[in-house]
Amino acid sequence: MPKKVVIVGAGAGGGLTASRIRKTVPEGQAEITVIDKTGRTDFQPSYTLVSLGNREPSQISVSMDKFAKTGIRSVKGEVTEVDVRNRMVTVGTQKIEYDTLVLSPGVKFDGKSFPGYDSAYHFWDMENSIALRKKLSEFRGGKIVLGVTTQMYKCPPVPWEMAMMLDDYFRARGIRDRVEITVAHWARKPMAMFGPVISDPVGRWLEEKGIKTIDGFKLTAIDGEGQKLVGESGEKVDYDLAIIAPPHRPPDFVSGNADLASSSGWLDSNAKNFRNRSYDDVYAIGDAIAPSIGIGMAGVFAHFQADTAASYVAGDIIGSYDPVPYNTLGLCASDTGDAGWIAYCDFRHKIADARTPFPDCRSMGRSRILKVAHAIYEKYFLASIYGGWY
């Protein structure tokens, strides 16, 4: 009988892991199933893009539904039960059974445990970032902050990338001189998570282009009313338009299940095989496991974690086949509004101990023509989910 795999979540990790176990695995021998609560994969990097304009929501965006054409079998809604000790996923009212769990789940977003949120708009998902694309296309002038409410979120040099964006934004549009652009964020200067390698630079053309940064500023509340950002030390931001990444959470179905859950309350897991410590046929990838192996969220991770996790996988099935080594590096192509950048860090001292202070990185330049390696991706990720140019 073929063995039953069960993928959560259709993103970087988990829709790139279902792709490279198909592959693999000879025919008959695996059945794939992909539960989503989206129904769909988007090329998260992109949604900077759909809040300005630049891309349209179906154009970084794939159904669920193509997976039927490779022999994968998709499922859409909410996990909200993972039984590992009877080896039950629980979606809605189904109960799907599996031999083999691989987790992605990615996060969930509180704004509602955040004090005065409701009031701030974000591009961290898709529907918010189309409501910041009519906020923005309306916004003739005035004070836009930008910052986050926890200390892990999705993307981590995002808040200054954005920023660098909306100024070239605003320039083509011909109103630059009436907005003032700010990065509010905790790091001591701009990504200073990632050294000096990273941060020179980047402050250098944060305030070529006139933007200021509040370095070292822990929001803990927005107070809506009055158009403020309220830091740890009672400090005061005053913002017409604040874009604050909401605060990420682990799944409900992680937090409440200390079979899946880490001491830090995410997914366990191990930076050698990405299995579960206590459970060897469950697999975890992804941002839900970046705070329990010690890393930011990013797809990239995702990317080659799944490399391993679904070599591991085909092992298990096949009975014979060479593991992946998971690639610890994070290779980022950001956009900085009038130019492409590309830089790239090594993770792997950061991953054995976590009093490293940042990873090993390196720039690889910034150009305008650069600004295509972000679109050239964007296609590469999506087709190499859902095959051909989907």
Given for the second form:
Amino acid sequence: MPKKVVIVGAGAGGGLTASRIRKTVPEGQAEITVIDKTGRTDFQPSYTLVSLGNREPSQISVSMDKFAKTGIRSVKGEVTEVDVRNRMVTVGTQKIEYDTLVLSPGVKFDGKSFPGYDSAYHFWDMENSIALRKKLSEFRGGKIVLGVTTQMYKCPPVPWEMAMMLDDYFRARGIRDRVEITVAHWARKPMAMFGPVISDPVGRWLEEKGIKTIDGFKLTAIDGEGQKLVGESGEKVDYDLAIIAPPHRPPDFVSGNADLASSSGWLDSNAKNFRNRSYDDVYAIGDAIAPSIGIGMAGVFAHFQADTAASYVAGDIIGSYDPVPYNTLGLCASDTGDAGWIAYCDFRHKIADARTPFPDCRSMGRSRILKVAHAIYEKYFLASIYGGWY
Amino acid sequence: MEKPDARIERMLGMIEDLEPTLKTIKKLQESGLMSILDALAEQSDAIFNYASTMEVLGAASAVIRFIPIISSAVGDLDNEKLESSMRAISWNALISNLLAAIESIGREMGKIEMPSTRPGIMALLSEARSPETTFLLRLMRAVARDIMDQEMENREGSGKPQE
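Can you swap the form predicted on its own for the form predicted together with its partner chain?
Starting with the chain above, the whole complex follows.
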């Protein structure tokens, strides 16, 4: 009898786990099902490019239907319940049984819980990136402020990266002198969470491009009518367009489930084999475990976690398969508008001891050659999950 | 003078030593370029994961810094510029990164074992882990170390601050 492997989420974590298991375990030994509420895999680091009109959604997105050619079943729908005691996942009215469950559901955006958030824009998902694209194309001048509502959000460097991309975008449109770009962020320096090796050059680049920063700004509310961001001490920042990361929360099926959630309320896991502490047939990876294991939310973490989790799942099924050790490296092919830049950090010590101030980071670039690195990874990522060239 | 039988024995021993290398060559011939590319694509997951180390990325970073300097100087066909560019390169950092990369590759090669139904690049790499390959890796390390030592001596001799 083939083992029933159910994977929740078709993004970097879930999508890669499915393809890795399929490559390692023959169809006769594992029946793989992937469940995702969007029914597709997006290359999320390119949402910035969709917002700026440099990518069409179809270029960075693949339908889960493509899984069929490798014998993977896909179910489009939102998981409403996971019963680990009876090995059952509920999607709407469907009940799906499993022998092994891999959870990589991502996060839920909860703009409604933040005062005034409905007047802000963002690029943390496809639909909102398309809306922001329209807004930016109509923007003729004024103040753009980028910020975050939360300490934990997907891709920590992206507010400053997007600010530099916006600088390039408005220069190309010939209206840069009419646009003021500001990043108002809780970090005490731009990208301070990665240490001075990253923070110092980024600070210089922002200055060089005339991008303002308000460091140590803890956003508490958005005054949509008055067009002001309100900080913790009542300080206000005027805006004409606010691009703000929404509150990130664990999916509902996690937060109310004591078997799945850690004390942080996010998915329970560990940074060695990604198994749940009580149920060894349940694995959890990706953004939804980030607060539990003390690491940021980023696709590259989910990518390497998928490699490791898939190797353990393969071992569970075929009996003898060497696990892939977890690669704690974070790699970010970033954009500075005019050039490309790669930052790479080893989070090993940060994961082992949360008091470690920042990971061991280095960078390469800023160079025009590296502009292509993002595009290569985009193509590699989608091909790695679905095969072929997208 | 060595007896003919002893010579044949010695040659047979040498052939036996070379067997892993010969097997590798045979596989390369049998597989052809397309098969190798196919296998490379098939194993790209493992390669991406294992190649993403601070050492390998450090070496790539050094190369990225190196390419524009040389290409610009060569493109201009300006010998003086080329010479000054070569002097500006941080050879110490470059070579130490390359050394770290070579060591990392040597260390990681033993760990790479991917089950595959067809001969993939990892199988080829596994075959390539012959004494000859080890020798070549050591030779590269020795040459790199020698260049670095010379660089250090030159710097000390010229009284310039070290990298």
